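Coming up is one lone chain in structure tokens, specifically the form predicted on its own.
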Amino acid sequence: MYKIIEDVFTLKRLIKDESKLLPEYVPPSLPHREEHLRRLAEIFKIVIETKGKTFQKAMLTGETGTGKTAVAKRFGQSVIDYATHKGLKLKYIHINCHKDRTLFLITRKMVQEICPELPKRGFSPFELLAMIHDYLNSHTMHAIITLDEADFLIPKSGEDLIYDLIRLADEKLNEPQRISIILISRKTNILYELDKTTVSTLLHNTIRFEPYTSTQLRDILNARIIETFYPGVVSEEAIELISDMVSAPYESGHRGDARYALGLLWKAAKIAERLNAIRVLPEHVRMARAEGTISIEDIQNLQLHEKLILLSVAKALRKKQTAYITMGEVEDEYIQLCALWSQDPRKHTQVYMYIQNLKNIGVINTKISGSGYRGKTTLIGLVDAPAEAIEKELIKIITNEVNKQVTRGRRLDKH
């Protein structure tokens, strides 16, 4: 056992700061997104000019890994610094709607970030928004709220939140407007689910993020390598291969995705370290690609039953050794897993919604069955990672989550 620990601890280290490759890290500079940052600053310039008395809206759209979240967070930090320099008290709150999917959770987070002393229960979301606005007004402050992954919120209740913010602005027409909003979405078609007034404003203030090209990905990788690795340990050929792979026209699901490219680089580096190599080479990239790249962040942000559905997909695919399995096979596996972890299984309609959410974040893909199947059914497959790897990771995550639920339940019983 000692030898195993010794071997791991004495592996040659190529990475000097692994945190710089994590999805939540926002680098000081964003190659090829300077104009997007400039455009966002132009939209919100009026907020600074009016000393935080004007309500503004903007929308960032584009596929996963195109820099939307990074630009919004970098803008948020920079605008706080600039506002402070100008004597304006400004708050920037970034909310992930994939994680906080209801009006209650979002308004509660706003209260926690802006005015934690206010009560969070016993009020409607609109009443909480009004209280937040009054708090900001009495403290001569302004808040910019970013709703990231708005695709998960708007079909359910996001329109209500945006409508409430606009209604709040209308009701306080002759007063300073203290709350502005940025929507981040993978698709522009969510606009059709909003009212015409909101759509009109957002269309004028929409910033589109296109997938990165091979050259742009190379620049991003090179900039991040300087922050992350010891000098000279990542070969130019490895960088070129990742850039070309991820930007290729046949790359379904990840084309032009910088987050995926960085994940591939991280996994290639870990493989190189495991093999005690002195540099990250193209072969390590190919090996990383063959293993697939799982976004642990995306999986951890899933609701418990979404995790159970994804685990059902992975287990069924591993058992059958096919590219796709049917919706019925997923549900059969799901019912067994719910029994194993003492969870009440959701009905078919809810399971179908979970499948759509998993598809939206790019973990699974679906298609309608063709010949060889009786009738029409939804076929489900995994996009990029081996079924066995996802299965192992999910079992650990779900076990931990269910154990925490049990512990919380015991504490409540004692009280």
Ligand SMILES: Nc1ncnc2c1ncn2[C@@H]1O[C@H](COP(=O)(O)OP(=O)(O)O)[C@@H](O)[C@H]1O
Second form
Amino acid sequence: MYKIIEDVFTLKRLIKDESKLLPEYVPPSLPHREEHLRRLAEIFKIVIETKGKTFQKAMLTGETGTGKTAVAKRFGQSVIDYATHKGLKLKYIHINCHKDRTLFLITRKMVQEICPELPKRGFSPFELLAMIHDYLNSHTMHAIITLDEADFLIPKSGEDLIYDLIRLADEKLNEPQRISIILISRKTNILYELDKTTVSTLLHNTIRFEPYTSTQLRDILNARIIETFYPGVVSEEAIELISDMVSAPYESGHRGDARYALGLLWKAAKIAERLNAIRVLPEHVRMARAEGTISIEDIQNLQLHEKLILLSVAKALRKKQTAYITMGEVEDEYIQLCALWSQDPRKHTQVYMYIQNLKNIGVINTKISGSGYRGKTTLIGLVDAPAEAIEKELIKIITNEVNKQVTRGRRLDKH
Ligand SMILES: Nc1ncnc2c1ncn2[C@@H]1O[C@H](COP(=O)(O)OP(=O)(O)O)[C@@H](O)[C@H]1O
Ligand SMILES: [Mg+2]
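Would you mind giving the form predicted together with the named molecule, to go alongside the form predicted on its own above?
Starting with the chain above, the whole complex follows.
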């Protein structure tokens, strides 16, 4: 009896509110990003001053985990409150272009958020954009659209997405321009396709996000710990270790990345709970690091065939027990997996594109083969997570997605 009671009382005495560690949670304060927020407000001041009749374009750049998304979302929430207070009808729409990769999906999302009562079916993206514009005009509204992870737009689709969005606003020169844009991307080179004036505005309004230093990470972790954990549960040494590890010069993939730091903290806490520890200690951090941290969110956002390819990589690596496998080996595995889930395998060039995309988001790494291989071939490895863990997670997610496809198919058959 005593044991049961002790178990209940001691278990889960660490994490008070797990939701505060989820990647989509935006904390009320963003230490060391006050200046970035201020700069964004300065850029958009004119929109509020002209009661939404002028538009702005801004760009946020920096490596993963430097707070770009958090700052944009926090800005969006605050600016809406302020605008409402000033009697201006303003909408803030945050679009993740990694998830919604085509102009079609983006404009559909915009209609959903700005004017859900309008029909979406049967219109081209351009017609939808025009409808949104007319709607904003007739309702004297303004919309700030954030295109987050914009790196995924241009190189892939071949359509000049951002250009189309911006041009639509520019073409209506004689009318108030009611759509503002915030572009978020890792690099500024996504701008190369845009016209000169747009590029120069965007470069002028670019806010750079530098990787966090050890002390900055410590402040971020401490603030989050107060929201998430019971008091005194995370040891100072554990916080110090995470901040130092993530900001260390030898840390190649995630240097200064707050998401990675928070992920390590969350994982260390989980390990501590599993071991029935009463505090999160450096040892738990080391164990967390050894387990690797690839986020489930990253995997879920992938397209079905990217998931299948990633699963092929994990499977082939586990079977072969090597650090790298060849493109051919991945494709063999992929074809088998497609058969298993009754999917048509994609062609070689498309598979290659998917591999590049997986590399872009940092799940896999690739290199060209050296000696020991006939000819030159692309070698593929997993960046930072054990193959087995990825495999398990992917099998769950893919099965789920394919089942949904089947149910949807049946529903359509009935109509
Ligand atoms: N200054 C900060 N204060 C508190 N949390 C932060 C800060 N910067 C980033 N984070 C957190 O770190 C994670 C990654 O930040 P995010 O804004 O998604 O980075 P990015 O968009 O640049 O990749 C999120 O969970 C976010 O809440
Ligand atoms: Mg982001």
